[in-house]
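The chain that follows stands alone, in the form predicted alone, written as structure tokens.
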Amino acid sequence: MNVFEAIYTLRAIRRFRPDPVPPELIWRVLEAATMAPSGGNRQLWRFIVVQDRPLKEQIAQFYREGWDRLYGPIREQALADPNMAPIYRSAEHLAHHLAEVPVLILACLQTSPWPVSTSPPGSYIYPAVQNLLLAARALGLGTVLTTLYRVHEEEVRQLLGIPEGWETMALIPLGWPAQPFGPLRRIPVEEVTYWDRWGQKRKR
């Protein structure tokens, strides 16, 4: 798949079929993640692939609690908004069915001892996560970057045996999509791009 086609159709997938993902495809998207650049080429990342059902159910419980805490209070308001309602329903579905997704991938980053740097920690791992998302799209697999489980970050670390000095930065559900990819709805590039100074726009 052309890289621009992958980018322009990389929709957040939150509804998945139960079909298993072949191990060779899991390895392929993970290898794509490790090809990302990182500061000083340190590659301070690790990836945990979770397929064990009891583990997925526990992570799903943490995720659901994060969803209820942050988005439960705005449910009626979100569903009353025609623009917001479809996204909310999709995200709510994932919150209720995360354990059913065939594969959960946690992207972890070494955060201590942190080297002297002007780069925020996320800059070291999110390019790798984006590589993973694009590789999955090229293979016809669905993904979405999620962080709601982080309201229970310490419990997740204990559950998966993540050592001190490492932190989870994202959870990526991976599976065959039960909804179509793209096209995407995005703000036009002309509206979010300035030239030379803030607020100075150009026409294409």
Contents of the next structure:
Number of protein chains: 2
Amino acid sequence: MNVFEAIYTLRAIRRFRPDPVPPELIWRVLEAATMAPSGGNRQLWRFIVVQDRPLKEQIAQFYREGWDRLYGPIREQALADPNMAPIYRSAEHLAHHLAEVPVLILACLQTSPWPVSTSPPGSYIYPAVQNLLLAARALGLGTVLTTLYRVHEEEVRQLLGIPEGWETMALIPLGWPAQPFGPLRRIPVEEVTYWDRWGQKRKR
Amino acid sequence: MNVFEAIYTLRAIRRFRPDPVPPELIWRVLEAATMAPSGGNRQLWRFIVVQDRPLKEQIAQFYREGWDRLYGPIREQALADPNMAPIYRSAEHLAHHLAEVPVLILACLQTSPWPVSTSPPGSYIYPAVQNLLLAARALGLGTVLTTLYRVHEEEVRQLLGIPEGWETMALIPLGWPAQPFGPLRRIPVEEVTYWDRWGQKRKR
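For comparison with the form predicted alone, would you give the structure of this protein in the form predicted in complex with a further copy of the same chain?
The complete assembly is shown below, putting the previous chain first.
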């Protein structure tokens, strides 16, 4: 698949079919992740592929608590807004069914000791995560970049035996999509691009 | 270009030809950036395209000071190591010639007020940056994700009129490459992938 096609149709997938994901496809999206740049090419990343059902259920419970805490309070308001309602329902569905997603991938970053660097920690891991999402899209697999489980980040680290000095930066559910890819809703590029100085716009 | 080809040949380019980059190609890499996911689809990003030579020279000076401070002290050691020397020379070249790169793009993120979120700030901007790098690669344009100018982040914000509440998260030089793309040097994926628990490896 063409790069631009993948980028322009990479929609968050939050409803998955139960069919398993062949191991070779998991390897392919992970290897694509590891091709990403990182400060000083340090590659301070590890990826944990969770397929064990009891482990997934534990993580799903942490995730559900994150969802309830952050998005529970705005439920009525979101469902009353025709623009918000479909996205809210889809995200709520994922929060209630995370354990059923065939594969959960945790992207971990070594944050201590942190190298002498001007780079924010995220710059060391989210390019790899984006590679993973794009590679999955190209293979017809759905993903979504989530962090709601992080309300219990410490507990997730204990659950999976992640040592001190490492942090989980994202959870990526992976599976065959049960909803269409795309279209994306984005602010037009002309609105978010400035030329030489803040606020100075141009027409395309 | 195929997604995997772009991902597997996206090498940091630090030597550029002086030829200008057509505006339409700048728009294309920026629009690809804006297709990235961001928490709650909030799109808290702005991109500043710097082409004005005096502005580029100021930024280059900040960048050079970051280079000297972080990498100056290891110069002799790096040049004595046959693995490190070529990368060091290439990065040093960029630090000395940044103002000559045709286009500098600053990726800005609104970090205050920060939304109620479990996501680290970087998750809101580096997926967009990675899209930009991959789109550029597909168009034959070179880029590198850099942050060394951030030793003077406050001054860069003043220089370009970036308001309070916004932070520059990355500087992306963009131009026609004067060095080949790829190959990449990465740790094998089997070494950085664990299955169900930290440290539990599998053969591919």
